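There is one chain below, alone, in structure tokens, taken in the form predicted on its own.
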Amino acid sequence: MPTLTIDGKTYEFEPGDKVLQFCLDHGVEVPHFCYHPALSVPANCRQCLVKAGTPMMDRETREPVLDDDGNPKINYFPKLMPSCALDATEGMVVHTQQDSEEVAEAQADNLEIMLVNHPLDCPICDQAGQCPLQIQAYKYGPEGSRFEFEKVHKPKRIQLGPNVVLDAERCINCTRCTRFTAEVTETHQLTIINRGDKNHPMTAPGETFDDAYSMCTTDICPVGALTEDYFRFKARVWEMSKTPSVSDFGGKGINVDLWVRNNEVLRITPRENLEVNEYWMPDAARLVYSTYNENRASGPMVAGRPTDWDAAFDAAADALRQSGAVLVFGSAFGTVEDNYLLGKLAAAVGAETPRYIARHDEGSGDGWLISDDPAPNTQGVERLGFSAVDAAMIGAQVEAADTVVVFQDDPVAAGVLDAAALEGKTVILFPTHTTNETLPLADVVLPVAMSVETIGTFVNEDGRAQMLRPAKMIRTANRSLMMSMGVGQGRPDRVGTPFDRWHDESKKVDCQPGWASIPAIAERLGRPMHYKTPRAVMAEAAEGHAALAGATHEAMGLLGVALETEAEPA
């Protein structure tokens, strides 16, 4: 393979590699602003300059010319080169700012020019603490500014669309946002207007930046020029914890980071996974953040009255023990682990394999990251052998049942059942929200943890198993949740004990993961399910179902694992 040398170290490379991306892939930091691996290369910020050259060749022999020490002489380019657009070639020698004072000075000069008209408003900027310009100015910029005149002023607080706000004074004209709308979503809703030091991104006159992925521009903006409207001035990044997890918005299984302060999800951003969502996520998948905090079902109830968890588990077990026929609803919104244990509970009481409520709506998605299926784990429950509710038969099945168990779903709101159909039945409900229309009909209510509060597995519509990690603390958190959250291990928003920084009991929902509450019921029925952790539950489910083979927590890691077999026939 061809080789190149970077700061004195030799590497092998693939033909076609660009120097900047090669450096980044191999842990060599080169500052940059306009470059993004998913976009075209404009080379307009000039921050990634490097000193580069190729071996001097003898024109007659076509062999490298050697110096007195026997090493090839290097013919350096007459000017510093933007590494983002520079193709790696055989024998090339590259010097970055780490190895060349000339390069370091050029990068510092470039940053000084960028900062001449940049406002000094880091203390009030939402990008502070995660701003590439702020970070690189500190690491590679000049010690101070020599500019003593009034800065150029541009439009501020411009509502480009429903979700994105522009502060044009902060813009450094990297053009990432305009290239995103031109090359990724192809809506062409943003362009650069005006000239010289007056230019900045803007929509066409009378147009609104309502791209379904508009907030992706705030992710790739290297300064605070574009910010998310819903998150403006909510919190500082250093005040929040950032937890890698998987979105429960639809069947695509978008990888996300969940940002939490005071035990509330305040922000959701995409997490890179080239096999699933690359670097992107739709606006709608971010705006679900409030559902994790508001109208949450909290605290168990029996016969409409609050009670403790032991009493609620006793009541649920008594109802199942005394029932002649039991009908169980699983959920494509619940994890594989929870549904697997629900299936075992159904078998323990003599019920059929649980069914789930399918919500797939052909054509409602966009063929990219907005799925036709709003449920995140349809593939997961089908691989457990669950089948969708049959609208023609469900009425008769409910009528024949004495007890109906509904896990993390709402058959009344979904239109699967009328409220009248559940009258006279014992209903055991595992809800997440008080807006659940089946809730008033329930005899036993056992609130269940949502995806941001539990450990578990979703299988996306492409058959990729991915692991959820808890970002919020619940009131009844057990050791598995505490360890997974890293409480006491440096979380910026530690929420584990009354001595921690952001402790607020009112923000903790009184609920339990399904993998904790379902075994508690089974124990009372004399059918114990002994699992130390949800990791053990998933390992057993993967071993017992060929369609889930290989889907262990260890194998999934941060990026998930592709499953080879199809869903099991119901």
The other form holds:
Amino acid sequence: MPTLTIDGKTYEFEPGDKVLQFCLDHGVEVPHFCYHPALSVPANCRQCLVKAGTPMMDRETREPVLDDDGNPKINYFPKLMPSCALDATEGMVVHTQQDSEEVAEAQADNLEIMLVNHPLDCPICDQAGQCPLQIQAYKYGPEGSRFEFEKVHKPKRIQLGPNVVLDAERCINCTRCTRFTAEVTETHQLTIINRGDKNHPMTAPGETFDDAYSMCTTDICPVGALTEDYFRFKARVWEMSKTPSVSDFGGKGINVDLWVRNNEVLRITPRENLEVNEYWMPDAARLVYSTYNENRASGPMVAGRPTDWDAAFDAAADALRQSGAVLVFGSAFGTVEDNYLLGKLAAAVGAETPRYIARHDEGSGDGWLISDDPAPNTQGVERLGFSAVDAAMIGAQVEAADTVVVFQDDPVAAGVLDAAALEGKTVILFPTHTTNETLPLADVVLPVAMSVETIGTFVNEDGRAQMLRPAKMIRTANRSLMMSMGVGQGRPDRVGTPFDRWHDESKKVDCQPGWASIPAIAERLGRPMHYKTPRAVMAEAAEGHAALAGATHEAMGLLGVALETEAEPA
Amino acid sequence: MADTLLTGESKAGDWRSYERVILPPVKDLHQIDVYEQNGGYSALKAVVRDGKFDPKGLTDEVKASGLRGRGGAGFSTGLKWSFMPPVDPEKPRYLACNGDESEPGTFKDRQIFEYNPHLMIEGIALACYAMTIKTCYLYIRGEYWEYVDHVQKAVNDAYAKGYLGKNILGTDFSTDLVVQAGAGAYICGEETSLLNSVEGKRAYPRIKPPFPAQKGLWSMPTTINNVETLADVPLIVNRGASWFAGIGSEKHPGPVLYGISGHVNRPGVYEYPTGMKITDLLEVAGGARGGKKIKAVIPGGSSTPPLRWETAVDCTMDAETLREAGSSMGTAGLAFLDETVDMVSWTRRIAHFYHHESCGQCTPCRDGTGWMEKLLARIDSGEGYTRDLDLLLDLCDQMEGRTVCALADAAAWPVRWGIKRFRDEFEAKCKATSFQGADLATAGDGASGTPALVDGDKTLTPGGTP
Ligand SMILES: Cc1cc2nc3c(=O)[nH]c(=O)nc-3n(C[C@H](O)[C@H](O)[C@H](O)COP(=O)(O)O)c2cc1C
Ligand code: SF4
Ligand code: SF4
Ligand code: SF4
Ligand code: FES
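Please move on to the form predicted in complex with its partner chain, as the form predicted on its own is already shown.
Let us now look at the entire complex, which starts with that chain.
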């Protein structure tokens, strides 16, 4: 393999590698703004300049010319080179700012000029704290500015579209946003207008930036120029904790970071996973953030009255014990772990394998990250051997049952059941929201944790098993959740950010993950389920189902694992 | 050869009896039949129909003529043509003729559009033949809208007579010429920016590599040449490479259109050999207005560094001599500035132009040009400090050679060399820098030995505004 030398250290590279990406991949930091691995390379910010050269070749022998010490003589390019656009070549020698005073100075010069017309709104800028300009100016910038004039002023609040707001003064004209609409979504909705120090991105006159992925531009914007309308001025980034997890928005299994303050999800951003969503996510998948905070079903109920968890579990167990036939609904919104335990519970009470309400709607998605399936774990339940509810048969099946268990779903809203069908049946419901239309018909209500509050597995529509991590706390202290959040057995207020108020009970939902509530019922039925953690549940499920082979939490890690076997048609 | 080219000796030979070939004194030459009556399209016929040269032969002939681009960079035209990759029947190839002419002080291509458009059209057809190109875009500065119509008419006539289009002159060589009006910015004349503009995109220059010969219009092999450059090609074919090479300066030969402006009695476009003495060109243009003394010359458009008259009197107009003198031939658009000119105001005006025309793509140019203009405006209004001069020189360092295209260099040169060569005038307009080293930059050729703590009773902080 060919080699190149960066700051005196030699590396092997693949032909075609660009120097900047190569540096970043090998832990050599080079400041940059306009370069993004998923976009074309315009080399316009000029921040990533390095000094580079190639070995001097003897014209006749085609061998490198050596100096007195026997080292190849290097022909340096006459100018500093933008490393983002520089092809690595055999024997190339690169000096970054770590190694070269000249490069460090050039980078500082560039930052000085970049800040000349920059408003330095940091105290009120949503990007502050995670701003590449702020960070790089701090690390590589000059000590002061020699600019003594009024800055160029530009519009401070342009509503580009329903979800994205532009502060044109903060824009450094890196064109990442315009390249995104030109190259990734190909909607071409943004372009740079005006010239020189007056230019900024804009839509065509009369057009709206309503690209279904418009907020991706706020992720890649290296400054606080583009912000999400829903999140503007809501929180400083350092006030929030950021948890890597998986979105429950649809069947794609989009990898996300969940930003939480005081037990509320305030923001969702995509997390890089080249196998799934690369760097992107649709706007719709972010705007569900409020569903984790609002209208949550909180606190168990029996016969329409709030009660405590023990009483509710007792009531559920009693109903199941006394019932003749039991019909169990699993859920494509629930985790594999929860559904697996639900299947065991069904078997324990002599019920059939749970059914689930399929949501797949051919053509409703966009063929990219908005799936035709609004449920995140259809593959997971299929792989457990659950079959979809058959509209033609479900009436008779309900008819025949005395007790109906509905886990994390809403058959009434889904049009699968109605009040008449459930007349005289005992309904045990595990709802997430008070808006659940089956809720008024439920006898025992056991609120269930959502994807942002639990540990578990979703299998996306492409057969990739990915792990959820809890980002916000629920009211019941649970050792597994605590451990997973890094709290251990210590005090919860020691984790998160110094600004979090973990003790604020009002923001904690009184719900339980299925892997806590289902065993509690099983225990009461004399069929205890001995699992220390959801990890053990998943390990057993993966062991017992060929279609889930290999889907252990260890294997999933942060990026998930592709499952080899197809789901067996149940 | 003398050690220095700055001899003041003309390389233009017997220029007083020079007979114009690009803009010959023929009435209505823009009309195709008049052009034909005067030998027009004979070069095309000789090459395309009669086989005087095959494509490579024509390229070699142009190389041998020593023709260097007239668009500003002065690169060998034949060499540029030879950079086109071998013909791949799967891949279209393009020629772009650059008629965006927007550099202040440059107004020569418009003369060709107006008086001899067929010479350029014939040159385009020949260049297409030499490089096996089937489509040329002729990009005419948008503000020249009258010439767009005028040239389009000439193009239509050339099509009608079979000099353009399918099966030119009955041969199997075909090429199309598309006239396109420019998008209205100086930057559209930068060659890669022009390509984006032709593609219908925002005229942002592209990074090189890849060079246009590899990836130009729509990512296909493309050559870009200036209008005047291409207009020279039929002349080379008709009269031979050695005729061309024998005109004017040895290393930068040929006839050239000098655009003369400024404080002269008869500003205008004058065709003469390269290598003319600047003093002879002053004479050609009728001498200095009002008998004043000339103090500076901008030899080749506003981006070329100004020369003090003491230097300019020894200069001839060719790339080598002007480089040695510390400037460049550029577009051969000379501006003569007389003693009434305030070099600070002049430099400020030039800086304003580049600030206004920066496309804004890259940081040093986008925000550096504006900063420069602000500093110069402050000095010009008598509010500047001597340390501002050092800051300006520092800014030139921060901009030159660090951008996507050469506009940032074009903006920095007049400032750098204006200050270097006319520092006395700049300093005269500056307030004394409050104390030595007030500038954050180390005072190389800078801080002008001013006493500490002057400037009234204001409190002074290093590097800050009092
Ligand atoms: C900012 C900028 C503006 C330019 N404008 C023009 C122009 O208006 N006309 C032109 O012929 N060349 C212009 N050029 C030079 C072109 O990039 C290019 O070198 C030239 O068209 C090549 O033609 P030539 O080889 O025949 O000279 C400009 C260059 C720069 C950097
Ligand atoms: S974009 Fe960054 S540097 Fe600019 S105001 Fe915001 S935080 Fe500060
Ligand atoms: S808005 Fe942001 S992403 Fe777009 S060009 Fe400006 S700095 Fe770059
Ligand atoms: S140097 Fe100036 S004109 Fe050229 S690309 Fe950069 S910003 Fe645009
Ligand atoms: S990252 Fe290389 S120039 Fe912007």
